[in-house]
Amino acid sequence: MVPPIDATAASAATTIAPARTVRDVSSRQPARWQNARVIDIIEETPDAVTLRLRLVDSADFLPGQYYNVRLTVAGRTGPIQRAYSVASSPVPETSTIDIGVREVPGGLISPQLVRGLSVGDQIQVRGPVGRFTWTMEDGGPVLLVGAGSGVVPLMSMVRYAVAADLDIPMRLVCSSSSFDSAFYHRDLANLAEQHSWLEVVHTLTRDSSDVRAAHHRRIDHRMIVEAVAGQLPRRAYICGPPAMVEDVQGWLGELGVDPHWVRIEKYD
């Protein structure tokens, strides 16, 4: 996943710590950098892995924030530092983080972090940080719309909702330029067939053929009405390339979807 450049701002099986607000997470003093060891690397697609950190410092994240990573890069002066989303709920504990990360052909940290790195490395990170946030306090129903590694963050706020045991209803638009390529879609897939309240819908760019998608094309204006049919969202969160977000975030209000409830971020 590469840096956002732009962000807007139940009853439980298990006893689960009161959720906690962007106004509590906004007023904590700035994190500094930390060691984070890989205990483990999850390959996702040929191009993208889950890196799971174990934190020296662990502190209380909200589904939908990023953690800043920064490494030593051969010919530069000084340590680059990238954003990448946590995919990981908060619940019921936040000392380990899953972070997704989508190799980008000539990137300086990006390959390092996919292709470079072994379990018991370690890395340094700072976080968390961001307001594209979601918590059981903000309620449903919620649409989620994702293009590439913009699903990460909405993998957090829906591996959130399923471990607190939430019954919101959740609509979940991805898309990826083939199946194989979809962030999460193996888990996706069986969380959809586990909860009633989740519903993904997949669309290819690169894939006319592939009968897994429920689409084939670029996100569009009809299939944004046919993902609120029936279910307009009282919350909605976009992630991805900007035109994407802005043509969305748009159609959403034309739509009738309060525009204060429509959170945004964006990915170069």
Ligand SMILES: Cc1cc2nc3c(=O)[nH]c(=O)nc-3n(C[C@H](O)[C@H](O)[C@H](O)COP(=O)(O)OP(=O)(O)OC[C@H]3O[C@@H](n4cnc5c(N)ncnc54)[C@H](O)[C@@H]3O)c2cc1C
Second form
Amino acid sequence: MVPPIDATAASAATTIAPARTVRDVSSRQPARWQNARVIDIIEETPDAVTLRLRLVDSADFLPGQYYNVRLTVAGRTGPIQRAYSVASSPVPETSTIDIGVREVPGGLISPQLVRGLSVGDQIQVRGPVGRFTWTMEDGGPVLLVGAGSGVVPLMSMVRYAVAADLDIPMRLVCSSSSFDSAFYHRDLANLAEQHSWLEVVHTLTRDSSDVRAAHHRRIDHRMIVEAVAGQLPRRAYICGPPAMVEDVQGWLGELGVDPHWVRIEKYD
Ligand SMILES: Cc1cc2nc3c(=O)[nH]c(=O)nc-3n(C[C@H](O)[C@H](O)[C@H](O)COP(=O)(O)OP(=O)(O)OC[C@H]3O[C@@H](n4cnc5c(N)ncnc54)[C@H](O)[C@@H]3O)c2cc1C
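Now show the form predicted in complex with the named molecule, given that the preceding structure was the form predicted alone.
Starting with the chain above, the whole complex follows.
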């Protein structure tokens, strides 16, 4: 296992790709299934990994998009597919992508991805897909709200902003059951220390004592009021369980954030 990508090092070596628009990327032909080789497996939490995949046909993607992954499952006819968001930045290059996967107990695909793969294995992927995207052209201030594995596509946005050397205010609210189960909390702490435009706020739903978190409850109305205080976002991205996504979307509308610029991704 190797440590997660050092986004700061990536930033230093980066040649910024021309900004791509959603229309540029989404107007491409639908992608085909392709083999991707697992070139690294990074343990993020006790039940979640980053799978670093090398693609044969690399494709431009936008921060926030996802790939479909398909696997054969014993006892099932035909492969089963699931969506997994890209956690890495499309800058400086897209031939290698990181996907973040949390094991859902009893699930058909996620346990195989988290515990059943080794470096060198190949899996089939198709993508990139999705309109839950943010690039420098969209501007900010940006509010990112994620719960559980919903932080994965938001991490791609943060890493892209670092790699592209942007200076757009970004506030990320992450909800996890505990710090141990919080995706990317070490990377995020390092990035927030290095970049004054990034603020990370953690809330823990099942640990009432960890002082590293600002809050110890589920994301609620009061938390969102505080998250927009002093900096009404012009762009907001919410990702995670459908109920949380819908609640936060409604509260942001009430607080005056333009509904057109409140983008959502529900992990059903
Ligand atoms: C756009 C999008 C992006 C996503 N990105 C990510 C990501 O970045 N990271 C991530 O971890 N996840 C992500 N997800 C969720 C992911 O796609 C899967 O839904 C998740 O990994 C669970 O898949 P699974 O096959 O393991 O579980 P499933 O087989 O779908 O099972 C889910 C649950 O249902 C239960 N279940 C299944 N069948 C039955 C049954 N017959 N009766 C009762 N219970 C049953 C299982 O026990 C399990 O608890 C994303 C989803 C979407 C839509």
